[in-house]
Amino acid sequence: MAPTKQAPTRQAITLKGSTNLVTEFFKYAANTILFQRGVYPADDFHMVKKYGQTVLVTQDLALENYLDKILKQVNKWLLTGAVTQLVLAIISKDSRVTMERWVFDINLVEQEQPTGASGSAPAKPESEIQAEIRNILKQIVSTVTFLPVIDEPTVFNILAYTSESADIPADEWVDTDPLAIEASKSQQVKLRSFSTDVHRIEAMVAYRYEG
C-alpha cells in the first residue's frame, strides 16, 4: 500500500519574518513618500519592482544610509516590541513648521484561538500580505490628488516612539519635539492597514490646512 502524502500547511510567519516584512514595508513606503511629496528630486530615485508593481527607490547614498540605519535600529525595536508608532514628518526648511506628519501605528496580533477546534488560527497568506502592502503604497500615491501642493524646500525628521524599556543608542536617537501640527490647522485621512500573523500597521496622514 503506497504511503499517503499529507496535504501541505502553511506556515505561519516567524516573528523574526514579520519584523524583516514589516521593516520592508516602511522602507518603501518612506522611499514613496520621499518622492510623491518632492522632498528630494525625482532625478534622485529609480524604479524597482517589488510587491508586484512598480517602486520607486532613492539613488542618493546619503539618503540610503541614512533609512538603513534608521530600519536597523526599527528592526531591534519590532523583534523586541519595543516601538509603537513610526512617523515621517515633512518639515518646511526655512521655518522648521511642520507641513506633513505621515503615522504608523505599530501593534501586536492577538492570536484568537477558533471555537471547538485545536490549534491555532490558520496562517494568513503571503499573498495577501503582500497585495494589502500594495494597496497601502498605491494609496500613498493617490494623496497628491487631496494633499495641499508643497511649494517650498522641504527636509524631513522620523521619529519613533518606543517603551520606556527599549533600548536606545544614545548617540543616534534623542528625545525630540513630536512635530505635531496645531488641531485648529491639522486635517488628517486615514490610510489603508495591512497585517501579518504578529504586525499590524495602522496608517494615516496629517497634513498643515491653512484653509
Given for the second form:
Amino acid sequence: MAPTKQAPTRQAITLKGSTNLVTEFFKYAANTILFQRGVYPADDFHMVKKYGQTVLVTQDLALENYLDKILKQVNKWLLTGAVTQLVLAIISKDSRVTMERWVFDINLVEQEQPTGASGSAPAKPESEIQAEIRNILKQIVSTVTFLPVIDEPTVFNILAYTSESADIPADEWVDTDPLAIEASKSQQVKLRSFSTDVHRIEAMVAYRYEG
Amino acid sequence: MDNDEFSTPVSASRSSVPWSTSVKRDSLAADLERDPQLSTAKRKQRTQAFHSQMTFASLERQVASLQTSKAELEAKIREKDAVIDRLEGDRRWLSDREKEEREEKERERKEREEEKRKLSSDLRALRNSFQALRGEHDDLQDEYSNLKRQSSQTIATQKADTTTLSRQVALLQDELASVQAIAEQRSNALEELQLQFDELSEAQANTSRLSSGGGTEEDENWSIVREELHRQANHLRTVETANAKMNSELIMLRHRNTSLEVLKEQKRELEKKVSGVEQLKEKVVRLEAELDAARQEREDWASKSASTPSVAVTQSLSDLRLKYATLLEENGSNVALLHRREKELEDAQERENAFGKRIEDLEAEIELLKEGLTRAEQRASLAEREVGFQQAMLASFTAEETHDGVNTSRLDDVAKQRVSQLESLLADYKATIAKLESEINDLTGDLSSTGGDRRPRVEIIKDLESERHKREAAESALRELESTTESQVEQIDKLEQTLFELQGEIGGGRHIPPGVRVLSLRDNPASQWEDLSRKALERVKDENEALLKRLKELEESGVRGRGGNGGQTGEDEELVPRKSWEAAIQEKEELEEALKQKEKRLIRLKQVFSAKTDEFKEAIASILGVKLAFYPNGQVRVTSQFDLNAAFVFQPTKPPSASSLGKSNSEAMTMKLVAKGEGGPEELPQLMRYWVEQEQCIPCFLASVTLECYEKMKREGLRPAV
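To test you: the structure above is the form predicted alone. What is the structure of the form predicted in complex with its partner chain?
Zooming out: every chain and molecule, the one shown earlier first.
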C-alpha cells in the first residue's frame, strides 16, 4: 500500500478533489457507453448538462443504484491508490460472449514533492481538465462509427482491477472471470486520455471483430 | 348326444307340419262321418279362424298407424334438429358478440394504460426539464463568476500597463531632452568651428594672394577643406532633422498617453457594467426562488395527483408549462445579456492588445532612432578626425610657407604674426577636437573593441580558429547525437507499438498483471441475467420432467386401453427412450448423493480445520503471549496478550504461503505498525531499529516487545487479557 500523499501545493488540485473528478467522469463515461452501445433502451436515458455539453444519463433506478454502489467503492480505492483499471464489458445475452471491453487505465501521476514549491509545475486549470474529459466523451460517441454493429440483446458488467492488498468488502465484491476476448478476434483502439495533477486516465476499447 | 341335440329341432319342426295337416284332414274326414256336434266345433273353429283373421287385420292396421306415427315423429325430430341447429347458430353468434365485447374492453384498458404511460412520461419530461433548468442556472452562475474574475484581472493588467507606459514615456522624454541638449552643443561647436574656418580661409586667401608660387595647389586644398566643411554642415542638418523627428515622435507618444487615459476611462465604464452584472445575479437568485416554488408546487401536485386526477392536474400542468416557458424566456434574455457582456469584454481586450502592439511598434521605432543617432555620432567623429587631418595639413602648409618665406625673404612681420595666430587657432582647434573626441568616446564608450582589436589580432585569429574547431567538433557531436536520437525515436516508436499491442492484450482481458485481482460486484446485471436464464432453464427442466411423467402415464393407460394393438405401443416406446432416460436419472441421483456426501465431508473437514486452527492459535497465545489474526489477503496481525494496544501487522513480501513468520528470519518483512499509546512506545522505536533494521529478526523483536509489555502490565497490576 502506497502511503497517501498530502496535497502538494496550495493551488494544486487535492487527491480528494481529483478522485471525485475521476469518479464523476466514470459515471458519465459508463452512461454514455451504455447509451451509445444500446445496452439499455434509449428511452431510459435523459439529457443532463455536464462538462459544457449534454450527456445522457440513465433513469433506470436499478442501474443507477448499481453504478452508485460501484462508484462509491471505486472512490475509496482511488483514495488509497488500490485500483489500477476499470473495465466495462458488454456481453451477448444469448451466447455469453464478450463483445466489447471498455478499459480505463488509472495511473497515479508522480509528483516531485521534495524539490519544493519552485520546481513543481503550475497547477492544471480545471477548465483544461474538463475540456479533456469532454473530448474523451465525444470520442466515445464517435466510436459508434467504427465499432461493429451489435444486433443482439446484450448485458454489461463492470470489472475493477485492484491490487492484492486492497481492502475489499468481501460480501459485495467477488473475484471474477476477466471476460476476455479471444486473441484471434480482438481489435483495440486507443482513445484519448485526461489527467489531473494526481491521476492520469487512459481510455481504450477492445472489441470482438470477426471478418 | 350331441348328434341328437343337433338333429332333433330340425327334424321335429319339419315333421310337425305334415303331422298337423294330417290331423286336420283326419278331423275333416271325421266331420263327414261323425255327428253334427262335431260340426259346431268346426264352426267354432271357423269363427276362431275369422277372429284371428280380424285380429291380424287390426294388428296390421295398428302397424300401419304406428308406421305413420313413426314417420310423423321422424319429421318432428327433423324439425327439432333444425331448431337445435338454429339455436346453436344463435349461440355461436352470441359468443362472437361476447368475444367482441371482451376485445373492446381489452382495447379500452390498453388505451387507459397508454394514457397513463403518456402522463407518466410527461411527468418525467417535466422533471428532466426542471433538472436541465437547474443545470443551466448553475452554469450561468459559473459563467458569471468567471466574467467577474476576468474583468477584474483585465482591469488590474491594464492599470499596470498604463503605469509602465507612463513611466516609459517619461523616460523617453528625458532621453529626448538630453539628446537635444547634446545636439545643440554639437551645433554650437560646429558653428564656432565654421567661423574659425571662414576666418582661416580668408587668411589663407590673403596669404595665397601674397604668395604667388604654389597658389593653385593651396586653392585646391582649400576647396577640399571647404567641401569637408560643407559635408559636416550637411551632417549637422541631418542630425537636426533627426532631432525634429524625435520631437514629433514625442508628441505622438504623448497622444498615445492621452489615448491610454481614454482606455482607463473605458475600463472604469466596464467596471460599472460589472456592477450591473450584480443586478443580474440578483435576478438569478430570484429565478432560483421561483424554481424552488415551482418545485414545491410540482411536489404538491404530485401528492395531489394520487387523489384528484383530472381537471386540477391539467390546470396545474398548464400553469407549470407556462411558468416554464417564461423561465425559459428569462433565461434566454439572461444568456443574451451575458453574450453581450462577453463581446464587450472581448472588444476591450482587443483594443488593449492593439495598444500594446502600438506601444511595441513605438519602442521599436525608438530603438531605430537611437541606432540612427549613434551612427550620426560616429559620422561626426569621423568628420572631426578628418578636420584634424586637415589642420595638420594646414600646419605643414604654413611651415612650408615660412620655409619658402625664409628662402625667398619675402615674408612680412604681419604675415608671421598671422601665421602664429593661425597656429594658435589650430592648437585651439586641436584642443577642442580632442575634447570633442573624448566626449564622443564618453558618450559611445565603444573604444574597447578597436583598442582590443589592434594588439592581439593573431591571438584573436588563433582563438577564432580554435573556436571554429570546437564548433565543428560540437557540430559533429550534434550530428551524432541527432542520429542516435533518430534511432532512439525509431526504437521508441517500435516500443510504443509493442506497448500498444500489450495494452490490447490487457485491454482484451487475456492477460492479468501479477499482483492484481479482478473483481466485480456480486449483484451485477450480467449475473442477474444469468440467474434469470438459469431459472428459466430450471423451470423448463421441471416442465419437461412433468411432461415426461405425464407421457409415461398416458402410455401406460394407452397400452391398457388399446389392448392387443401391438404396432401402436411400439411407436409410443420410440417416442421416449424410456430405459436410457431412467438410467440417466438414476445415475444423476447417484452422483448427487455422492456430491452431498463429499460436501458433508468437506464441511466436517472445515470444522475440524477451524477447531485445529483455534487450538493452534490458543497454543501460540499461551506459549508466546501473542495473538494472531490472519487476513484473507495474506497479512497477519499480531497483538500482544499483555497489551492489546501493541499490535503489528506483517505482510509476507513474496511467497503468500509463508504466513508463519517465526522461523524464516532471512525473509524481509514489510511491516506496518498500528501501535497506540501505552503499548511500549518508550522503547519501541529503539527495539524496532535494533531488531528489525539491524538484526532483521522479527521473533526476537516480538519477544522483547512481549517482555516489555508484560513488565508494564505487572507494574500497573493488571491481568493478562485472555
